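One chain comes next, on its own, written as structure tokens: the form predicted on its own.
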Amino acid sequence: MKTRQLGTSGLEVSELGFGCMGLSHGYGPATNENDAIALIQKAYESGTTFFDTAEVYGQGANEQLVGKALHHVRDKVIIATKFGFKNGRNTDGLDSRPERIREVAENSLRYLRTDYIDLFYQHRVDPDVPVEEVAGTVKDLIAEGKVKHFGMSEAGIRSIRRAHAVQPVAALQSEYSMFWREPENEIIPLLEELGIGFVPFSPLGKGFLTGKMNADTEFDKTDWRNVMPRFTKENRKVNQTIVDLVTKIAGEHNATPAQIALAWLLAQKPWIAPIPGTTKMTRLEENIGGADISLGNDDLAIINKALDNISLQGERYPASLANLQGR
């Protein structure tokens, strides 16, 4: 696989990363450790470089899945992780203190068995403390060689700014795909002007635009999108025009909907390194092969004409998740 840039911050990735979260959080059981550290090996054997957990999957539980993986490989992988909610769990609550900075990049190197942090995002921006008390605490994780790069996660765009201007923003991570185009009016052209790599999660719109669910799909009852306004049974519904859109593409590329939403984020800009997770193997190899896709002008003019005219219903979040929407 080839890699790329992450901005101007000096940080090679491959172009696909693998995002490691569903495996332990968020979309029903945990997968079983042994299937799941073989999922994170053959994704490297395949080429992939760079893998993407964080804290507050399981609790530590996910970190210590990708530490297991990948501790005989570390000085081949890029390893990103982050910090910033209240005892590791996202229904407790923002906490970006110094002091739980610290602690959650102790644990982080403990379970994920290494003496360094590629890439330490925080999770999401916590009001009740400075940007850049919290940029300025990662700046000393650098200085003290336990962190290379510092990055964030659904921060707007005065908080990067705000941010950058104490440590250097390397990425920035937050929700891309043709299902969510809302990065494309301020938060691109921003990471453009700061030389800022971008790291879109969920590129295949949480599972939508791979054309494998529809309005009468079934989630488990752990599955977080049952509480998300966007997949309701009525909202999958009329959402069903973007895949019957990226289902036709893929016909007439020889390639599945998976692959062109990969390529077709990949498209975008040459600083864009999509992280898409699945518990399957073929799932997997599936995805990979999305980087083989190549998409020229006149395909990507198509494709986003039609996406303009495409009326997507249902927010992204229902209001008693407001602290993942980002600031």
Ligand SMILES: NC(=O)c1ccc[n+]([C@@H]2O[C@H](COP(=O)([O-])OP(=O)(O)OC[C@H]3O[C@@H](n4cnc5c(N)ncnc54)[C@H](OP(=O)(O)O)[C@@H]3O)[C@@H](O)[C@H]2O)c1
Given for the second form:
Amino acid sequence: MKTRQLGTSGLEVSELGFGCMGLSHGYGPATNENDAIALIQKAYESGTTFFDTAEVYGQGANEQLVGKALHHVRDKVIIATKFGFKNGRNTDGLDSRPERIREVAENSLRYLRTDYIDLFYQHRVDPDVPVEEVAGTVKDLIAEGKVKHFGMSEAGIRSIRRAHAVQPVAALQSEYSMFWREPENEIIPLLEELGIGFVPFSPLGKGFLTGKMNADTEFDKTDWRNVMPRFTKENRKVNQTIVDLVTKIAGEHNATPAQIALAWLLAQKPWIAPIPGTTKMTRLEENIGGADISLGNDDLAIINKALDNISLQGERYPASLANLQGR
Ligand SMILES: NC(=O)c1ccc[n+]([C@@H]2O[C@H](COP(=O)([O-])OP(=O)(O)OC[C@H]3O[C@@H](n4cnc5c(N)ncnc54)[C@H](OP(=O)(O)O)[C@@H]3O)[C@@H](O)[C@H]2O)c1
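Alright, leaving the form predicted on its own aside, put up the form predicted together with the named molecule.
And the full complex, kicking off with our chain again.
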């Protein structure tokens, strides 16, 4: 797999990373530990060098999996993790106080079985802690050698500018896909201006763009998509138009819809590195194949025109999860 530079930070990653969240958190019961480790290792053996985790993905459980799977190749991979939720639970509110950031860093280093974190993201901007203070704390961790690069997730343009002035932001991780194109308005131009890399999360639209789910799909009772307005049965029925479009494009390119969703992101900018997640070996291989599909400017123009004509229905997050909305 080819590599990409995340902006001007000097951070080089495989063009497709691997999002480890779903192995422990978010989409139903955790994957059995041996299977999860085998999957992470398979991603590495297939050329993936960029792995994404967070404290909040099972209160350290996901970081421990990543540590177990990759500690023997530590110097060959880039590991990104995140701080910012109280008690490491996204239902408990935000907490980016400096002492908490330091506590998370120490836990992450232990769980990941390493003495440095390549990329340490603030998971969400905390309205109670100025971003300058957060950036300053990460700057200190960088000076101490415990962290290599600073990242933000779902941060708005003002927060990014303010933080970047204290400690350069290497990468922004926010939702971006054919299913959620809002970053094209203000975020992507700002990242280009400041030389910040972009790591789109949920690049497969949380699975929706793959064509493997429809209005009849039943989610496990612990699956977050049960409470996400975009994923109500009614909205899935309406939003099926985008799946039909991606499926049609996939047919034209001899690819699968998941591969087209990833190729579309890779074609946007050379400093974008998406992090699809899966719990299944065959899908991992399929997704990695997305890096081999190249969409040219003509393809993009046709696809984007068609996307512009689709009106999607449903908010990303319910009011009860307002903390997850970016600032
Ligand atoms: N910063 C943040 O706030 C934030 C938020 C969300 C996610 N993330 C990160 O981004 C990563 C990816 O995002 P995500 O997991 O939300 O969404 P995603 O990668 O867009 O989609 C994952 C979903 O798609 C399914 N899937 C994956 N490949 C497939 C394929 N080829 N065919 C059919 N279904 C497929 C998976 O199910 P199976 O497991 O059954 O394959 C899973 O339900 C996460 O792992 C996490 O590291 C960050």
